[in-house]
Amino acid sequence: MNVEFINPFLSAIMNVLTTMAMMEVKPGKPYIKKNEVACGDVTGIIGMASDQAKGTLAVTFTEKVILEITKRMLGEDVTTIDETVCDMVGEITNMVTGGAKSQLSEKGYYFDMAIPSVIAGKDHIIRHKSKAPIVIVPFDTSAGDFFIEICFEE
């Protein structure tokens, strides 16, 4: 997969969480995912397509991290992954994809976006539509880890 597709998503997630949740996030070392099981407890996934490429982005959060992000962004204490938290994951996924879409358009890639879907539950499955390798980038925060999965084919 072209690294041009990865960096816009990384900078977009860091921008969203730094500005909206006042949370410092540090990317880890990317690796290729070997199965379909999510690394987190709740995932937002969204499809993107253009004339040049198609693929999906998934943002998967551990329960501890998404509860802290939701608390910081909404100013309310949440104790479990509920409808409010799932809505937050969908919004974050949308904001990240929108930010990446803007950066990618500067490189000549003009994507249409789908509506994000949210999947919750321990060991849930994430199915990417592309046959390309799935690149996972782990992120570290003061509340724990979360992960981005990027899967695009040209």
The other form holds:
Protein chains: 2
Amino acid sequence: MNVEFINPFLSAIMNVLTTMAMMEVKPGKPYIKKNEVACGDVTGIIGMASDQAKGTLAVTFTEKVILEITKRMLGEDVTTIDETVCDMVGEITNMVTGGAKSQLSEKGYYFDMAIPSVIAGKDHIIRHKSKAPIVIVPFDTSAGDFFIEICFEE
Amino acid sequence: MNVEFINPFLSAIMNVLTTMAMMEVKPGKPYIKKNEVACGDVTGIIGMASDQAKGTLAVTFTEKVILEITKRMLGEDVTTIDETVCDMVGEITNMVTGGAKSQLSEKGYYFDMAIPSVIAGKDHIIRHKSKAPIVIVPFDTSAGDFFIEICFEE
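Could you switch over to the form predicted in complex with a further copy of the same chain, since the one displayed so far is the form predicted alone?
Starting with the chain above, the whole complex follows.
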């Protein structure tokens, strides 16, 4: 996978969370997903496709982190992963992909975005069916960690 | 959503399961997803995008059904939703979308496919973030039911 694909997603998610949730977000070192399977409680996932490349972005949160992000973004308490929280995850996924899409187009990579889906379920796991490497970037926040997974085929 | 989008997915999944799993599959009546949330144990999900339309296909199975399908397709027993079963779900998702894509192109609808992802987790739920209606089609098999969800925006 072209490393140029990674940074636009990193800066887009940091931009969304720092400006809209007023949350300090520190990206960790990206790594290639091997056999290990990371678990989360809620995931936003969106496909991207064009003649040039196809890919998937997944953003996975534990309950604790997404409740804090939702609280900060909406200014109201949420206590469980309900429809409001799932909507927020879908919205974050959309904004991050939209931001990355815009940055990628400046580098000459164009793609269309599919419709984001949100999966909720305690400790679900995600596998991407691709021969391309899957890059995971962990993020550290005051409420715990979350991570994004990016998979692109050119 | 244009109803012309639905039938290609129905015929593609029936084609895949009857020819590759030798399994009789009866489609039920399609309905629009409202607030109700269907649960499954493993889901294949793939985005589709073009200038004309964007969408998502999800295929959700209970454990019982996918173990039977995997057993029939591979000719070997599987007892749990492991990597082999997840690969099978990803492969089915890819084949169904590829088949539908080909039929849709004959009707003048072209799109590119993203990379399929597979989500495993007991009783997870899926929400699609779209203003377009989400059509659910249930399927009946000798091992139980499964269903597909199709969401398309033009």
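Just so we're on the same page, rigid core means the largest C-alpha set that superposes within 1.5 Å between forms. What you are looking at is a predicted structure, and each value in this text was computed from that prediction instead of being measured. Numbering follows the first chain given and starts at 1.
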item: Ser130 C-alpha moves between these two forms by 2 Å or more, core aligned; value: yes
